[in-house]
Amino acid sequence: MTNRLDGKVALITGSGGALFDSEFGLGFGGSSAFRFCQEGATVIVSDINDDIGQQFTEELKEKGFNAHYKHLDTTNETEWKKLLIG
(Lines of atoms letter the chains of each structure in order from A and count residues from 1; the text may use other names and numbers.)
(Lines give C-alpha, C1' and ligand atoms only; values in the text may rest on other atoms or scores of the structure.)
Protein backbone atom coordinates (compact mmCIF):
# COMPACT_ATOMS: atom_id res chain seq x y z
CA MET A 1 0.00 0.00 0.00
CA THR A 2 1.07 3.55 -0.60
CA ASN A 3 -0.18 5.17 2.63
CA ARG A 4 -1.83 7.90 0.56
CA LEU A 5 -4.13 8.65 3.50
CA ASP A 6 -1.47 8.78 6.22
CA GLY A 7 -2.45 11.40 8.80
CA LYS A 8 -6.05 11.60 7.54
CA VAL A 9 -9.23 10.69 9.42
CA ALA A 10 -12.14 9.06 7.60
CA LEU A 11 -15.67 8.68 8.93
CA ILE A 12 -17.29 5.87 6.98
CA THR A 13 -21.02 5.45 7.54
CA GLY A 14 -22.65 2.05 7.27
CA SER A 15 -19.29 0.36 7.68
CA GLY A 16 -20.13 -1.84 10.64
CA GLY A 17 -22.52 -4.25 9.00
CA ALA A 18 -20.29 -7.28 8.41
CA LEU A 19 -17.21 -9.10 9.59
CA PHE A 20 -14.16 -10.40 7.76
CA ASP A 21 -15.35 -14.01 7.97
CA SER A 22 -18.91 -13.22 6.91
CA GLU A 23 -20.30 -15.34 4.11
CA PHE A 24 -21.68 -12.14 2.56
CA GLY A 25 -18.38 -10.26 2.57
CA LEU A 26 -17.77 -6.83 4.06
CA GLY A 27 -20.18 -4.89 1.91
CA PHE A 28 -19.40 -1.47 0.48
CA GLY A 29 -18.95 0.30 3.83
CA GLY A 30 -16.78 -2.40 5.41
CA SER A 31 -14.68 -2.77 2.28
CA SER A 32 -14.20 0.99 2.14
CA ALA A 33 -13.18 1.11 5.81
CA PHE A 34 -10.67 -1.69 5.26
CA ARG A 35 -9.19 -0.03 2.18
CA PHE A 36 -8.90 3.35 3.91
CA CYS A 37 -7.10 1.61 6.79
CA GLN A 38 -4.74 -0.07 4.33
CA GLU A 39 -3.94 3.36 2.91
CA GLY A 40 -2.98 4.67 6.36
CA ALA A 41 -6.10 6.55 7.48
CA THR A 42 -7.49 6.58 10.97
CA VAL A 43 -10.97 5.19 10.35
CA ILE A 44 -14.11 5.84 12.32
CA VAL A 45 -16.42 2.92 11.66
CA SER A 46 -20.04 4.01 12.13
CA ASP A 47 -23.30 2.13 11.96
CA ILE A 48 -26.53 1.49 13.83
CA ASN A 49 -25.54 -2.13 14.44
CA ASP A 50 -23.32 -1.57 17.48
CA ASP A 51 -22.42 -5.20 18.20
CA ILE A 52 -21.12 -6.03 14.74
CA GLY A 53 -19.67 -2.53 14.26
CA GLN A 54 -17.61 -2.81 17.42
CA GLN A 55 -16.53 -6.35 16.54
CA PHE A 56 -15.49 -5.26 13.02
CA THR A 57 -13.53 -2.37 14.54
CA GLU A 58 -11.74 -4.84 16.83
CA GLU A 59 -10.89 -6.98 13.80
CA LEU A 60 -9.34 -3.93 12.11
CA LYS A 61 -7.34 -3.16 15.26
CA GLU A 62 -6.12 -6.77 15.43
CA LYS A 63 -4.76 -6.28 11.91
CA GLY A 64 -2.77 -3.30 13.20
CA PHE A 65 -5.02 -0.52 11.92
CA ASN A 66 -6.09 2.63 13.75
CA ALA A 67 -9.88 2.26 13.91
CA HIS A 68 -12.61 3.45 16.25
CA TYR A 69 -16.33 2.72 16.44
CA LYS A 70 -19.09 5.31 16.83
CA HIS A 71 -22.83 4.66 16.75
CA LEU A 72 -24.50 6.75 14.04
CA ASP A 73 -27.98 6.67 12.56
CA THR A 74 -27.46 8.84 9.50
CA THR A 75 -31.17 9.70 9.38
CA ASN A 76 -30.97 11.40 12.79
CA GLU A 77 -29.64 14.98 12.75
CA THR A 78 -29.11 14.97 16.51
CA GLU A 79 -26.78 11.97 16.26
CA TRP A 80 -24.73 13.74 13.56
CA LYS A 81 -24.33 16.77 15.80
CA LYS A 82 -23.41 14.60 18.77
CA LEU A 83 -20.78 12.76 16.73
CA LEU A 84 -19.25 15.78 15.02
CA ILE A 85 -19.54 18.44 17.69
CA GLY A 86 -19.49 16.39 20.86
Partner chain sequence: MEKTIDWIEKDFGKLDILVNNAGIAIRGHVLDTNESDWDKVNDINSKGYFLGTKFAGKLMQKNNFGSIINIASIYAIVGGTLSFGYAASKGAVRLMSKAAAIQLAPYKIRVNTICPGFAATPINKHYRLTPNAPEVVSIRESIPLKGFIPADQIAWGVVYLASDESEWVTGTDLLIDAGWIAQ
Second form
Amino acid sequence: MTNRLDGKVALITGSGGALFDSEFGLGFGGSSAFRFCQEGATVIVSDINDDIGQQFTEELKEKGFNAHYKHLDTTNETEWKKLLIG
Amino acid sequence: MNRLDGKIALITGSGAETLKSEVLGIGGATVIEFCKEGATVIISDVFDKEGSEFASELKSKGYDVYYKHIDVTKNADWDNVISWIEKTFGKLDILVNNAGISMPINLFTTTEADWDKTNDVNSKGCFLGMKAASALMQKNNSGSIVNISSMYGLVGSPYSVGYHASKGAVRLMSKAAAIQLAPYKIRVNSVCPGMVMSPMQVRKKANISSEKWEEFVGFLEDSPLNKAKKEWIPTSQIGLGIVYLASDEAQWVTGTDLVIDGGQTAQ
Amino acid sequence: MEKTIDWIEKDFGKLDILVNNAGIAIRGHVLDTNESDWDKVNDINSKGYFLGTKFAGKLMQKNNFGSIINIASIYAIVGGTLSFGYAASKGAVRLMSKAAAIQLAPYKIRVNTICPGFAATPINKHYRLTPNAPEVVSIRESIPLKGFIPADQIAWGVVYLASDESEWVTGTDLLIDAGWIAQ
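If the structure you just shared is the form predicted on its own, then what does the corresponding form predicted together with its partner chain look like?
Every chain and every other molecule in the complex is listed next, the one we just looked at coming first.
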Protein backbone atom coordinates (compact mmCIF):
# COMPACT_ATOMS: atom_id res chain seq x y z
CA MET A 1 0.00 0.00 0.00
CA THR A 2 1.29 3.43 -0.91
CA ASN A 3 -0.16 6.75 0.15
CA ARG A 4 -0.94 8.96 -2.79
CA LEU A 5 -4.52 9.47 -1.52
CA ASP A 6 -3.97 9.33 2.23
CA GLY A 7 -6.70 11.05 4.21
CA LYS A 8 -8.90 11.65 1.17
CA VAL A 9 -12.61 10.87 1.08
CA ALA A 10 -13.82 9.76 -2.36
CA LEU A 11 -17.20 8.94 -3.86
CA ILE A 12 -17.23 6.79 -7.01
CA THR A 13 -20.50 6.35 -8.88
CA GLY A 14 -21.26 3.18 -10.79
CA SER A 15 -18.53 1.37 -8.91
CA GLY A 16 -20.62 -1.54 -7.60
CA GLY A 17 -21.38 -3.43 -10.78
CA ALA A 18 -18.89 -6.29 -10.48
CA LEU A 19 -16.87 -8.36 -8.04
CA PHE A 20 -13.15 -9.16 -8.02
CA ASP A 21 -13.72 -12.58 -9.52
CA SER A 22 -16.51 -11.58 -11.92
CA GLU A 23 -16.10 -13.29 -15.27
CA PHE A 24 -15.34 -10.04 -17.09
CA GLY A 25 -13.44 -8.36 -14.28
CA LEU A 26 -14.05 -5.00 -12.70
CA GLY A 27 -15.19 -1.96 -14.66
CA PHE A 28 -13.70 1.53 -14.48
CA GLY A 29 -15.58 2.30 -11.25
CA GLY A 30 -14.62 -0.88 -9.39
CA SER A 31 -10.99 -0.74 -10.55
CA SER A 32 -10.80 2.88 -9.42
CA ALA A 33 -12.31 2.00 -6.04
CA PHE A 34 -9.67 -0.70 -5.56
CA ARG A 35 -6.72 1.53 -6.53
CA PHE A 36 -8.09 4.42 -4.41
CA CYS A 37 -8.26 2.09 -1.40
CA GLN A 38 -4.71 0.88 -2.03
CA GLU A 39 -3.53 4.49 -2.13
CA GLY A 40 -5.04 5.17 1.28
CA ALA A 41 -8.40 6.82 0.49
CA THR A 42 -11.71 6.26 2.24
CA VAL A 43 -13.97 5.15 -0.58
CA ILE A 44 -17.74 5.34 -0.87
CA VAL A 45 -18.79 2.79 -3.47
CA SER A 46 -22.15 3.65 -5.00
CA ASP A 47 -24.42 2.06 -7.57
CA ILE A 48 -27.98 1.00 -8.26
CA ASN A 49 -27.05 -2.70 -8.07
CA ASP A 50 -27.16 -2.81 -4.28
CA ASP A 51 -26.52 -6.55 -3.92
CA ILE A 52 -23.34 -6.66 -5.96
CA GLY A 53 -22.28 -3.23 -4.73
CA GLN A 54 -22.55 -4.30 -1.11
CA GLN A 55 -20.73 -7.56 -1.81
CA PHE A 56 -17.92 -5.74 -3.62
CA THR A 57 -17.61 -3.32 -0.69
CA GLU A 58 -17.33 -6.30 1.67
CA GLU A 59 -14.55 -7.69 -0.52
CA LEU A 60 -12.69 -4.39 -0.19
CA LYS A 61 -13.17 -4.40 3.59
CA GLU A 62 -11.86 -7.96 3.80
CA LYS A 63 -8.66 -6.68 2.22
CA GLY A 64 -8.41 -4.25 5.11
CA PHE A 65 -9.58 -1.21 3.18
CA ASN A 66 -11.76 1.65 4.33
CA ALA A 67 -14.79 1.25 2.05
CA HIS A 68 -18.51 1.96 2.43
CA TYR A 69 -21.48 1.25 0.21
CA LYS A 70 -24.33 3.65 -0.51
CA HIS A 71 -27.16 3.32 -3.01
CA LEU A 72 -27.16 6.14 -5.57
CA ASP A 73 -29.28 6.61 -8.67
CA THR A 74 -27.25 9.37 -10.29
CA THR A 75 -30.23 10.71 -12.23
CA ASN A 76 -32.11 11.56 -9.03
CA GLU A 77 -31.35 14.98 -7.57
CA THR A 78 -32.89 14.13 -4.18
CA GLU A 79 -30.63 11.09 -3.80
CA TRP A 80 -27.51 13.16 -4.53
CA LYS A 81 -28.53 15.75 -1.95
CA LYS A 82 -29.32 13.09 0.64
CA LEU A 83 -26.03 11.28 0.12
CA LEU A 84 -23.79 14.32 0.17
CA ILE A 85 -25.26 17.04 2.34
CA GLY A 86 -28.16 15.29 4.09
CA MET B 1 7.95 4.91 -3.72
CA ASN B 2 8.68 2.60 -6.58
CA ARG B 3 6.65 3.60 -9.59
CA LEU B 4 9.80 3.77 -11.75
CA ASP B 5 11.84 1.01 -10.12
CA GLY B 6 14.41 -0.47 -12.44
CA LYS B 7 13.78 2.09 -15.21
CA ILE B 8 16.60 3.85 -17.03
CA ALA B 9 15.61 7.43 -17.89
CA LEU B 10 17.31 10.13 -19.94
CA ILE B 11 16.13 13.70 -19.34
CA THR B 12 17.42 16.53 -21.54
CA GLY B 13 17.78 20.12 -20.42
CA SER B 14 17.90 18.97 -16.82
CA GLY B 15 21.31 20.21 -15.72
CA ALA B 16 21.06 24.01 -15.76
CA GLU B 17 20.30 24.31 -12.05
CA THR B 18 21.50 22.59 -8.89
CA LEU B 19 19.92 22.05 -5.50
CA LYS B 20 21.47 25.39 -4.50
CA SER B 21 19.50 27.27 -7.17
CA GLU B 22 16.48 29.33 -6.16
CA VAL B 23 14.22 27.09 -8.22
CA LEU B 24 14.66 24.04 -10.41
CA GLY B 25 13.49 24.03 -13.99
CA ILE B 26 11.07 21.44 -15.34
CA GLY B 27 14.01 19.18 -16.23
CA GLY B 28 15.63 19.36 -12.80
CA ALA B 29 12.32 18.95 -10.97
CA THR B 30 11.57 15.91 -13.13
CA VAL B 31 14.94 14.39 -12.24
CA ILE B 32 14.04 14.71 -8.54
CA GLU B 33 10.60 13.09 -8.96
CA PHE B 34 12.11 10.28 -11.05
CA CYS B 35 14.77 9.63 -8.39
CA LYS B 36 12.12 9.48 -5.66
CA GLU B 37 10.25 6.85 -7.69
CA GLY B 38 13.31 4.65 -8.01
CA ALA B 39 14.57 5.38 -11.54
CA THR B 40 18.17 5.53 -12.69
CA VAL B 41 18.44 8.99 -14.22
CA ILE B 42 20.81 10.37 -16.82
CA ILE B 43 20.82 14.15 -16.52
CA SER B 44 21.86 15.87 -19.72
CA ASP B 45 22.43 19.46 -20.75
CA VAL B 46 24.91 21.84 -22.33
CA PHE B 47 25.72 23.34 -18.90
CA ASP B 48 28.32 20.77 -17.91
CA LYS B 49 29.48 22.45 -14.70
CA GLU B 50 26.01 22.83 -13.20
CA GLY B 51 24.85 19.49 -14.57
CA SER B 52 27.76 17.56 -13.03
CA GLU B 53 27.27 19.36 -9.73
CA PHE B 54 23.55 18.55 -9.72
CA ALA B 55 24.36 14.90 -10.39
CA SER B 56 26.86 14.71 -7.52
CA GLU B 57 24.41 16.41 -5.14
CA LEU B 58 21.83 13.74 -5.94
CA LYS B 59 24.38 10.91 -5.77
CA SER B 60 25.31 12.03 -2.27
CA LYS B 61 21.64 11.65 -1.35
CA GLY B 62 21.86 8.04 -2.47
CA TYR B 63 20.18 8.36 -5.86
CA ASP B 64 21.45 6.62 -9.00
CA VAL B 65 22.19 9.53 -11.34
CA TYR B 66 24.71 10.38 -14.04
CA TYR B 67 25.52 13.49 -16.03
CA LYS B 68 26.14 13.48 -19.78
CA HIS B 69 26.63 16.36 -22.20
CA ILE B 70 23.95 16.61 -24.91
CA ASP B 71 23.43 19.56 -27.20
CA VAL B 72 20.06 18.32 -28.49
CA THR B 73 20.65 19.89 -31.91
CA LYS B 74 23.75 17.73 -32.49
CA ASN B 75 23.20 14.22 -33.76
CA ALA B 76 26.69 13.16 -32.67
CA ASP B 77 25.92 14.09 -29.04
CA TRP B 78 22.81 11.91 -29.14
CA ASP B 79 24.70 9.00 -30.68
CA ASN B 80 27.43 9.22 -28.04
CA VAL B 81 25.07 9.21 -25.09
CA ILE B 82 22.68 6.59 -26.44
CA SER B 83 25.55 4.19 -27.14
CA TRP B 84 26.98 4.89 -23.67
CA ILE B 85 23.54 4.06 -22.22
CA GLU B 86 23.37 0.84 -24.24
CA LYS B 87 26.86 -0.18 -23.14
CA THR B 88 26.28 0.72 -19.49
CA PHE B 89 22.68 -0.37 -18.89
CA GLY B 90 21.76 -2.45 -21.94
CA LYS B 91 18.51 -0.53 -22.40
CA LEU B 92 16.68 2.78 -22.23
CA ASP B 93 13.14 2.85 -20.81
CA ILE B 94 12.31 6.53 -20.74
CA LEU B 95 13.31 9.63 -22.69
CA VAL B 96 12.10 13.07 -21.60
CA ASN B 97 12.73 15.64 -24.34
CA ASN B 98 12.69 18.72 -22.16
CA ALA B 99 15.52 20.94 -23.43
CA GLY B 100 13.98 24.11 -24.80
CA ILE B 101 14.40 27.83 -25.17
CA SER B 102 12.07 30.82 -25.38
CA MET B 103 12.66 34.45 -26.26
CA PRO B 104 10.71 37.59 -25.32
CA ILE B 105 9.88 38.49 -28.93
CA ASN B 106 6.83 38.61 -31.22
CA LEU B 107 6.10 38.25 -34.92
CA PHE B 108 7.55 41.67 -35.80
CA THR B 109 10.68 41.38 -33.72
CA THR B 110 11.59 37.78 -34.57
CA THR B 111 14.61 37.54 -36.84
CA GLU B 112 15.36 34.57 -39.04
CA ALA B 113 18.18 33.63 -36.68
CA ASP B 114 15.78 33.70 -33.69
CA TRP B 115 13.39 31.46 -35.59
CA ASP B 116 16.11 28.99 -36.53
CA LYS B 117 17.54 28.80 -33.04
CA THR B 118 14.18 28.28 -31.35
CA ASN B 119 13.05 25.65 -33.83
CA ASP B 120 16.44 23.94 -33.82
CA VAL B 121 16.45 23.38 -30.09
CA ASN B 122 12.74 22.89 -29.41
CA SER B 123 11.65 21.03 -32.51
CA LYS B 124 14.64 19.46 -34.28
CA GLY B 125 16.16 18.51 -30.93
CA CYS B 126 13.01 16.60 -30.08
CA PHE B 127 13.09 14.77 -33.43
CA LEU B 128 16.77 13.80 -33.12
CA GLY B 129 16.16 12.58 -29.57
CA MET B 130 13.17 10.44 -30.50
CA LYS B 131 15.04 8.93 -33.44
CA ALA B 132 18.17 8.09 -31.46
CA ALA B 133 16.35 6.80 -28.37
CA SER B 134 13.72 4.76 -30.19
CA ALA B 135 16.45 2.85 -32.04
CA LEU B 136 17.58 1.51 -28.65
CA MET B 137 14.07 1.16 -27.16
CA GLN B 138 13.03 -0.84 -30.21
CA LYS B 139 15.50 -3.60 -29.33
CA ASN B 140 13.63 -4.08 -26.07
CA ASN B 141 10.13 -3.66 -27.54
CA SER B 142 9.26 -1.20 -24.82
CA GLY B 143 9.71 2.45 -23.94
CA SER B 144 8.06 5.71 -23.05
CA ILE B 145 8.97 9.05 -24.61
CA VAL B 146 7.62 12.23 -23.04
CA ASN B 147 8.06 15.42 -25.05
CA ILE B 148 7.63 18.79 -23.37
CA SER B 149 5.40 20.98 -25.48
CA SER B 150 3.50 23.91 -23.95
CA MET B 151 0.02 25.37 -23.69
CA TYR B 152 1.51 27.57 -26.43
CA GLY B 153 1.51 24.44 -28.54
CA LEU B 154 -2.29 24.58 -28.19
CA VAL B 155 -3.22 28.27 -28.37
CA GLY B 156 -1.68 31.55 -29.49
CA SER B 157 -0.30 34.39 -27.38
CA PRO B 158 1.30 37.84 -27.81
CA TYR B 159 4.74 36.20 -27.72
CA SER B 160 7.26 34.46 -29.95
CA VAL B 161 5.77 32.96 -33.09
CA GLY B 162 8.82 30.72 -33.44
CA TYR B 163 8.16 29.28 -29.97
CA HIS B 164 4.53 28.54 -30.83
CA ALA B 165 5.58 26.92 -34.09
CA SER B 166 8.18 24.78 -32.34
CA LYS B 167 5.83 23.65 -29.56
CA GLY B 168 3.06 22.90 -32.05
CA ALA B 169 5.60 20.83 -33.96
CA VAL B 170 6.49 18.90 -30.80
CA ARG B 171 2.83 18.05 -30.19
CA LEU B 172 2.18 16.76 -33.67
CA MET B 173 5.47 14.97 -34.16
CA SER B 174 4.67 13.18 -30.89
CA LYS B 175 1.40 11.92 -32.33
CA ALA B 176 3.07 10.80 -35.56
CA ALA B 177 5.84 9.05 -33.61
CA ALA B 178 3.21 7.43 -31.35
CA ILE B 179 1.61 5.80 -34.39
CA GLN B 180 4.93 4.81 -35.97
CA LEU B 181 6.41 3.40 -32.75
CA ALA B 182 3.27 1.64 -31.48
CA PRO B 183 4.28 -1.65 -33.20
CA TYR B 184 7.33 -1.70 -30.90
CA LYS B 185 5.25 -0.85 -27.80
CA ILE B 186 7.05 2.46 -27.51
CA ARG B 187 4.67 5.15 -26.26
CA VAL B 188 5.02 8.83 -27.11
CA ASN B 189 3.12 11.61 -25.38
CA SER B 190 3.51 15.31 -24.84
CA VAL B 191 3.03 17.48 -21.78
CA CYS B 192 1.67 20.99 -22.19
CA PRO B 193 2.57 23.11 -19.16
CA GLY B 194 0.96 26.47 -18.51
CA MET B 195 2.52 29.30 -16.53
CA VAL B 196 5.27 27.60 -14.59
CA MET B 197 7.48 29.15 -11.93
CA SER B 198 10.60 28.26 -13.84
CA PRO B 199 14.09 29.71 -13.55
CA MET B 200 13.24 31.72 -16.69
CA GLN B 201 10.41 33.42 -14.77
CA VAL B 202 12.55 33.98 -11.68
CA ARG B 203 15.18 35.68 -13.85
CA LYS B 204 12.51 37.72 -15.58
CA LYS B 205 11.22 38.95 -12.22
CA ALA B 206 14.70 39.99 -11.20
CA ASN B 207 15.38 41.82 -14.45
CA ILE B 208 12.29 43.91 -15.10
CA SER B 209 10.71 46.90 -13.36
CA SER B 210 8.03 46.22 -10.78
CA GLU B 211 5.55 47.94 -13.09
CA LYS B 212 6.35 45.56 -15.93
CA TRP B 213 6.17 42.71 -13.48
CA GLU B 214 2.65 43.70 -12.34
CA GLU B 215 1.60 43.76 -15.97
CA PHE B 216 3.05 40.31 -16.47
CA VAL B 217 1.40 38.92 -13.36
CA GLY B 218 -1.90 40.36 -14.58
CA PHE B 219 -1.46 38.37 -17.75
CA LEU B 220 -0.80 35.23 -15.73
CA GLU B 221 -4.14 35.68 -14.00
CA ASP B 222 -5.72 34.42 -17.20
CA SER B 223 -5.42 30.97 -15.69
CA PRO B 224 -8.32 30.20 -13.33
CA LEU B 225 -6.16 28.33 -10.82
CA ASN B 226 -3.27 30.82 -10.98
CA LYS B 227 -5.85 33.41 -10.02
CA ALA B 228 -7.36 31.37 -7.19
CA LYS B 229 -4.04 30.30 -5.72
CA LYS B 230 -2.18 33.54 -6.47
CA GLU B 231 0.87 31.58 -7.47
CA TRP B 232 2.37 29.88 -10.47
CA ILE B 233 2.64 26.23 -11.27
CA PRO B 234 5.58 24.68 -9.42
CA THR B 235 7.90 22.78 -11.75
CA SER B 236 7.50 19.68 -9.55
CA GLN B 237 3.87 19.44 -10.73
CA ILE B 238 5.09 19.04 -14.29
CA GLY B 239 7.60 16.44 -13.06
CA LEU B 240 4.79 14.46 -11.41
CA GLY B 241 2.75 14.48 -14.62
CA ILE B 242 5.79 13.18 -16.49
CA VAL B 243 6.20 10.41 -13.87
CA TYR B 244 2.64 9.28 -14.60
CA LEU B 245 3.21 9.17 -18.38
CA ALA B 246 6.60 7.48 -17.99
CA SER B 247 5.34 4.80 -15.61
CA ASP B 248 3.55 1.55 -16.38
CA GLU B 249 0.38 3.14 -15.00
CA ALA B 250 0.12 4.80 -18.41
CA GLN B 251 0.99 1.69 -20.45
CA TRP B 252 -2.03 2.31 -22.70
CA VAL B 253 -1.59 6.07 -22.99
CA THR B 254 0.03 7.15 -26.24
CA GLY B 255 -0.25 9.95 -28.79
CA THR B 256 -1.92 12.33 -26.40
CA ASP B 257 -1.27 15.60 -24.58
CA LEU B 258 -1.31 16.01 -20.84
CA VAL B 259 -2.22 19.64 -20.22
CA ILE B 260 -1.03 21.03 -16.87
CA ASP B 261 -2.08 24.65 -17.10
CA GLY B 262 -4.44 25.49 -14.24
CA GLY B 263 -7.35 25.57 -16.68
CA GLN B 264 -5.97 28.33 -18.89
CA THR B 265 -6.73 26.65 -22.20
CA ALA B 266 -10.13 25.29 -21.07
CA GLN B 267 -11.63 28.75 -21.45
CA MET C 1 -21.02 -5.05 12.42
CA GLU C 2 -20.03 -1.44 11.86
CA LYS C 3 -22.85 0.99 11.24
CA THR C 4 -23.59 2.11 7.74
CA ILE C 5 -22.94 5.74 6.92
CA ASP C 6 -25.77 8.30 6.87
CA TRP C 7 -24.51 10.97 4.58
CA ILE C 8 -21.03 12.02 3.55
CA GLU C 9 -20.84 15.44 5.21
CA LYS C 10 -22.14 14.06 8.52
CA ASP C 11 -19.91 11.01 8.60
CA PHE C 12 -16.71 12.38 7.09
CA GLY C 13 -17.09 16.15 7.31
CA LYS C 14 -15.90 16.58 3.74
CA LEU C 15 -15.62 15.13 0.26
CA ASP C 16 -12.26 15.39 -1.51
CA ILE C 17 -12.88 13.41 -4.67
CA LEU C 18 -15.89 12.58 -6.83
CA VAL C 19 -15.59 10.16 -9.71
CA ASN C 20 -18.59 10.46 -12.01
CA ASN C 21 -18.40 7.09 -13.66
CA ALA C 22 -21.92 5.62 -13.74
CA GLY C 23 -22.93 5.36 -17.36
CA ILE C 24 -24.63 3.28 -20.00
CA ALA C 25 -23.89 2.61 -23.64
CA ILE C 26 -26.86 2.56 -25.97
CA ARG C 27 -25.70 1.94 -29.48
CA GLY C 28 -27.55 3.11 -32.53
CA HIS C 29 -27.37 5.12 -35.73
CA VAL C 30 -28.96 8.58 -35.66
CA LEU C 31 -31.78 7.37 -37.94
CA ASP C 32 -32.60 4.54 -35.54
CA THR C 33 -32.35 6.50 -32.30
CA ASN C 34 -35.72 6.98 -30.66
CA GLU C 35 -36.60 9.62 -28.12
CA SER C 36 -36.67 7.27 -25.15
CA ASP C 37 -33.16 5.92 -25.93
CA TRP C 38 -31.91 9.47 -26.26
CA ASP C 39 -33.47 10.49 -22.96
CA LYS C 40 -32.17 7.48 -21.10
CA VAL C 41 -28.56 7.74 -22.23
CA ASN C 42 -28.44 11.48 -21.72
CA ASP C 43 -30.14 11.26 -18.33
CA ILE C 44 -27.59 8.84 -16.92
CA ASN C 45 -24.44 9.90 -18.76
CA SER C 46 -24.96 13.63 -18.85
CA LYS C 47 -27.57 14.82 -16.31
CA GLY C 48 -26.22 12.40 -13.71
CA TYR C 49 -22.77 14.02 -14.04
CA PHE C 50 -24.28 17.49 -13.76
CA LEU C 51 -26.07 16.58 -10.53
CA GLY C 52 -22.95 15.00 -9.09
CA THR C 53 -20.80 18.00 -9.99
CA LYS C 54 -23.38 20.34 -8.47
CA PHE C 55 -23.75 18.61 -5.10
CA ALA C 56 -20.12 17.59 -4.75
CA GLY C 57 -19.22 21.18 -5.67
CA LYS C 58 -21.46 22.49 -2.89
CA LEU C 59 -19.78 20.26 -0.33
CA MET C 60 -16.21 20.75 -1.62
CA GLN C 61 -16.72 24.51 -1.69
CA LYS C 62 -16.95 24.56 2.11
CA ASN C 63 -13.48 23.13 2.28
CA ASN C 64 -12.01 25.12 -0.62
CA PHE C 65 -10.65 21.90 -2.05
CA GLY C 66 -11.67 19.06 -4.31
CA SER C 67 -11.13 17.05 -7.45
CA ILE C 68 -13.93 15.88 -9.72
CA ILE C 69 -13.14 13.31 -12.39
CA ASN C 70 -15.69 12.71 -15.11
CA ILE C 71 -15.42 9.59 -17.22
CA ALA C 72 -16.26 10.41 -20.85
CA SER C 73 -15.05 8.53 -23.93
CA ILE C 74 -13.13 8.88 -27.17
CA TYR C 75 -16.62 9.44 -28.58
CA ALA C 76 -16.63 12.73 -26.71
CA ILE C 77 -14.03 13.84 -29.25
CA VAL C 78 -14.90 12.27 -32.60
CA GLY C 79 -17.94 10.71 -34.20
CA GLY C 80 -18.48 7.08 -35.06
CA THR C 81 -20.91 4.93 -36.95
CA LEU C 82 -22.42 3.06 -34.05
CA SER C 83 -23.56 5.55 -31.50
CA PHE C 84 -25.39 8.82 -31.50
CA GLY C 85 -27.13 9.61 -28.21
CA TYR C 86 -24.09 8.18 -26.42
CA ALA C 87 -21.74 10.50 -28.34
CA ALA C 88 -23.93 13.46 -27.48
CA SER C 89 -23.93 12.53 -23.80
CA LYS C 90 -20.15 12.07 -23.66
CA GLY C 91 -19.52 15.28 -25.60
CA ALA C 92 -21.68 17.02 -23.01
CA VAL C 93 -19.58 15.54 -20.21
CA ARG C 94 -16.38 16.84 -21.75
CA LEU C 95 -17.60 20.40 -22.14
CA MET C 96 -19.50 20.58 -18.87
CA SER C 97 -16.23 19.56 -17.19
CA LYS C 98 -14.45 22.52 -18.75
CA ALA C 99 -17.23 24.94 -17.75
CA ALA C 100 -17.27 23.52 -14.22
CA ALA C 101 -13.46 23.75 -14.07
CA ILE C 102 -13.63 27.49 -14.74
CA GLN C 103 -16.56 28.06 -12.41
CA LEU C 104 -15.16 26.02 -9.52
CA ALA C 105 -11.53 27.18 -9.83
CA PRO C 106 -12.10 30.05 -7.33
CA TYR C 107 -12.77 27.33 -4.71
CA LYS C 108 -9.70 25.34 -5.78
CA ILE C 109 -11.95 22.56 -7.00
CA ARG C 110 -10.50 20.87 -10.09
CA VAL C 111 -12.61 19.20 -12.75
CA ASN C 112 -11.17 16.95 -15.45
CA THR C 113 -12.33 14.39 -17.94
CA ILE C 114 -10.90 11.00 -18.76
CA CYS C 115 -11.55 9.76 -22.28
CA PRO C 116 -11.00 6.00 -22.38
CA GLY C 117 -10.64 4.22 -25.68
CA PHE C 118 -11.85 0.70 -26.39
CA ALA C 119 -11.60 -1.01 -23.02
CA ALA C 120 -11.93 -4.58 -21.82
CA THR C 121 -14.66 -3.87 -19.27
CA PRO C 122 -17.77 -5.86 -18.29
CA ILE C 123 -19.83 -3.51 -20.49
CA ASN C 124 -17.77 -4.63 -23.51
CA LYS C 125 -17.73 -8.34 -22.74
CA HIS C 126 -18.09 -9.18 -26.44
CA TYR C 127 -14.42 -8.18 -26.93
CA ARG C 128 -13.54 -11.23 -24.86
CA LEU C 129 -16.47 -13.51 -25.69
CA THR C 130 -16.03 -13.22 -29.45
CA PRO C 131 -12.47 -12.03 -30.03
CA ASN C 132 -12.54 -13.25 -33.64
CA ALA C 133 -15.84 -11.69 -34.64
CA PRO C 134 -15.22 -9.39 -37.62
CA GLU C 135 -16.46 -6.34 -35.69
CA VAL C 136 -14.13 -7.00 -32.76
CA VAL C 137 -11.16 -7.74 -35.02
CA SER C 138 -11.67 -4.56 -36.99
CA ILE C 139 -11.82 -2.46 -33.82
CA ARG C 140 -8.67 -4.10 -32.44
CA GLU C 141 -6.81 -3.58 -35.71
CA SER C 142 -7.75 0.10 -35.69
CA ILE C 143 -5.98 0.64 -32.35
CA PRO C 144 -2.29 1.61 -32.68
CA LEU C 145 -1.31 -0.49 -29.63
CA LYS C 146 -3.42 -3.38 -31.01
CA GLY C 147 -5.38 -4.40 -27.96
CA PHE C 148 -8.20 -3.54 -25.60
CA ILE C 149 -7.36 -1.33 -22.63
CA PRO C 150 -7.53 -2.94 -19.18
CA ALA C 151 -9.92 -1.15 -16.77
CA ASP C 152 -7.06 -0.86 -14.30
CA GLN C 153 -5.28 1.55 -16.65
CA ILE C 154 -8.23 3.92 -16.43
CA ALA C 155 -8.09 3.54 -12.63
CA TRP C 156 -4.46 4.73 -12.58
CA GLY C 157 -5.40 7.78 -14.62
CA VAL C 158 -8.18 8.50 -12.13
CA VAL C 159 -5.70 8.15 -9.24
CA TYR C 160 -3.37 10.68 -10.90
CA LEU C 161 -6.16 13.22 -11.44
CA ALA C 162 -7.55 12.65 -7.93
CA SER C 163 -4.20 13.03 -6.17
CA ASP C 164 -2.32 16.19 -5.28
CA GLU C 165 0.18 15.26 -8.00
CA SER C 166 -2.21 16.98 -10.41
CA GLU C 167 -2.97 20.03 -8.24
CA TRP C 168 -2.59 22.27 -11.28
CA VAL C 169 -4.47 20.13 -13.78
CA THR C 170 -7.99 21.33 -14.43
CA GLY C 171 -10.38 21.66 -17.35
CA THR C 172 -8.52 19.16 -19.46
CA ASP C 173 -8.98 15.72 -20.97
CA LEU C 174 -6.77 12.77 -20.21
CA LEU C 175 -6.98 10.34 -23.11
CA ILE C 176 -6.27 6.72 -22.28
CA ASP C 177 -6.92 5.32 -25.71
CA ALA C 178 -3.87 3.39 -26.91
CA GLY C 179 -3.24 6.07 -29.53
CA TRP C 180 -6.59 5.78 -31.30
CA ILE C 181 -7.41 9.50 -31.44
CA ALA C 182 -3.87 10.46 -32.48
CA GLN C 183 -4.26 8.94 -35.95
